[in-house]
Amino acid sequence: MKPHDVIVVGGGVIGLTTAYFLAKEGASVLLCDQGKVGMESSWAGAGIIPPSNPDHAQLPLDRLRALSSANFPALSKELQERTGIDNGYVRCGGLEFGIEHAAMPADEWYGLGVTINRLSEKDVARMEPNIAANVGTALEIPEMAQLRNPHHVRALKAACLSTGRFALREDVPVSSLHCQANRVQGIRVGDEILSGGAVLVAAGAWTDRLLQPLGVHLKIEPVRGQIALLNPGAMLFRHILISGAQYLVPRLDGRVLIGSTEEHVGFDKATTAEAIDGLLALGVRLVPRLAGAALERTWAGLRPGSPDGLPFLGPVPGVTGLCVAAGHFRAGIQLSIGTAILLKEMLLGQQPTMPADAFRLAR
């Protein structure tokens, strides 16, 4: 098989993000996926896109997030305008409630140059007039935004198709990476060699199986992830309402997801009774008419989850060609343009829109 510029193993929303915008800039794309491409986490999550100011942002965290928050606008309609396909981006705002410490400056929850206003019980209930009476007070922030995942990753799919510089193999499980002389070469799926000039290991959960024959230990490890989607049949509220690490998320056709666990299982992606249970009596508890909805699905993701909670990217050291992009946990899809534009520097030797040294490997 001819060469390509750069192999992609892991079709999620990094591995499709980084491909459309590498292929974009001229640079031929193979993508290999062990199932179909964002079929996995980037498929499962809500799509929960929270705002953060470029010129304010100062941990490389949230600087990542901005550069990603920032770009989210523009390429949701590149995206729709070159495949047909809507995303779903749309800013529809957020309140958080369970906020215990008052008296903190609201910057402390999203950052400096981010718009925060603290609502009173009855501020929320004017504003979400479903919302139960008890909640207590919340913090609306107006910037946060939501997509819906699938559609996006289908976007992505077809954006990528149509460069005319990218390959798709689905169902094909990588078996390792073929490196000779200290450089890697490209990747072994079954008995075939797949030759690439560099290769980007984003392959989620699953990328310690890959780096580990080379010595390379990232201790990324799966958290599952369960959800639930109601249909209450109307629209009830329009904000996204956050409770701690969970959250309800009103998608514009009414329905509603309720979100998530954190269960360290191995790549269990069952659901259980006991955290759906939990996910309704929250929803329950936050908006009391969701008593009445129709459960009409749940399904698990499997997160990748990083030792620190902060990604992966970069080079491998030691091996001149590979690079990682994973371990962003629950942040895929809100880190996903940031990490891309990073990657695609890094394997097209451009300058570096911000340093990355706070997630190289060897850290």
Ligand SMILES: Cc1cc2nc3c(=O)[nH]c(=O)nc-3n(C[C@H](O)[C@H](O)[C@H](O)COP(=O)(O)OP(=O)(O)OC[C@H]3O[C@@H](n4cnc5c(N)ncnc54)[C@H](O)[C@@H]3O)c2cc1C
Contents of the next structure:
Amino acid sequence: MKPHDVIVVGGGVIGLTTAYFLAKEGASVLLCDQGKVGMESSWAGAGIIPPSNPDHAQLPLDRLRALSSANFPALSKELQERTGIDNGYVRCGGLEFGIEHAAMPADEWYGLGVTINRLSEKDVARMEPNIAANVGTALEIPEMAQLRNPHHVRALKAACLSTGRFALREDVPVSSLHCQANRVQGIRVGDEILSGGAVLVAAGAWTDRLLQPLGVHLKIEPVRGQIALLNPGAMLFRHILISGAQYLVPRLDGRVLIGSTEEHVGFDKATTAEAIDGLLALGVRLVPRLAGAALERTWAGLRPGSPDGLPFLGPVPGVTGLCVAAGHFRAGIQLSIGTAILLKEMLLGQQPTMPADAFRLAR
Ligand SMILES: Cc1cc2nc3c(=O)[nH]c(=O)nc-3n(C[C@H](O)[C@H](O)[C@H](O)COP(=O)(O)OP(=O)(O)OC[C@H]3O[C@@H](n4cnc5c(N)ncnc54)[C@H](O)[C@@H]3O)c2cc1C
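Now that we've seen the form predicted on its own, could you pull up the form predicted together with the ligand?
The next block holds the full complex; its first chain is the one shown before.
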């Protein structure tokens, strides 16, 4: 008998959500993180959850997103009931600008069975009076939601601990995976070997470091994203405002988070004058009253980028008992529930809710 049914390496939103679903079904889970759980990309992200409709989604990524977004309201409620922690999930709606210049933003939503409304400049002004008059028409996505990442990961950690089937080791870097006779036996932590029936690698941008000694090269790379947090002292707008790959997210306390960049600079989490300057300029261009807001904080996180933009979900070929869930790039929060459902099913040998073939490692 192994002391743990499953060992999860990495306590970001992917590792924590999967651990929670496993432990809720009675599996004994040990989760190890090289730092404190939920303090990397999953802490740094903006928490935007775009809507998706399970009855319409066709592409594998859309289906995975739909499986997640359909379950966010229920999981958020469940986490609050179990832990008393409100993850801040709210359907605040989104406004996407720049649609007259590019066909893409609108096309992106068509066929997904998601409500979208085209708004004139007048509609925008009526809906959000603090938005600059000259930003043009917009696409309204009323079901777009957000959550507060730090609250969500804190709630997940507390929920895992509440199951009674979950053990946590923080500040312990897993140095390697322990395999014998083409089977994973556990993990190495310092001089110790911790045994488990199965191992899930959910180590975000660091995943390749653990897999390379096994000859597995997924090419997951860190992609830095910077964020600026402003406090205007009052609620200036209620929708998430999107312009290309950048956005303004209004928190319920009036603070505004502006993100983000996409930078290939290795494992460097510094913020830079140029990037923050660009984010602030976008903020003031869309909402001129932000010019007087206090700049409270800046930070950066390392997204786990995959070569084709899809996450890797599933078993490592040739190594029984070893699975990966990583490479969610800009969508790890929004895909976390679907990912955790699929990985829980794989690890417990259950019938899959949806095919995961598109996400297999050898694709
Ligand atoms: C600025 C920014 C904005 C974003 N906005 C959004 C958004 O609006 N919506 C959305 O859905 N997504 C967003 N994302 C992306 C999302 O945050 C990520 O896709 C997601 O957090 C990835 O989760 P993860 O659990 O795979 O990785 P992480 O959260 O990075 O967790 C990996 C964990 O593994 C641990 N680890 C690594 N190696 C080891 C080891 N050897 N031993 C033990 N532990 C190890 C790390 O310490 C870490 O805690 C954003 C990301 C950034 C940076």
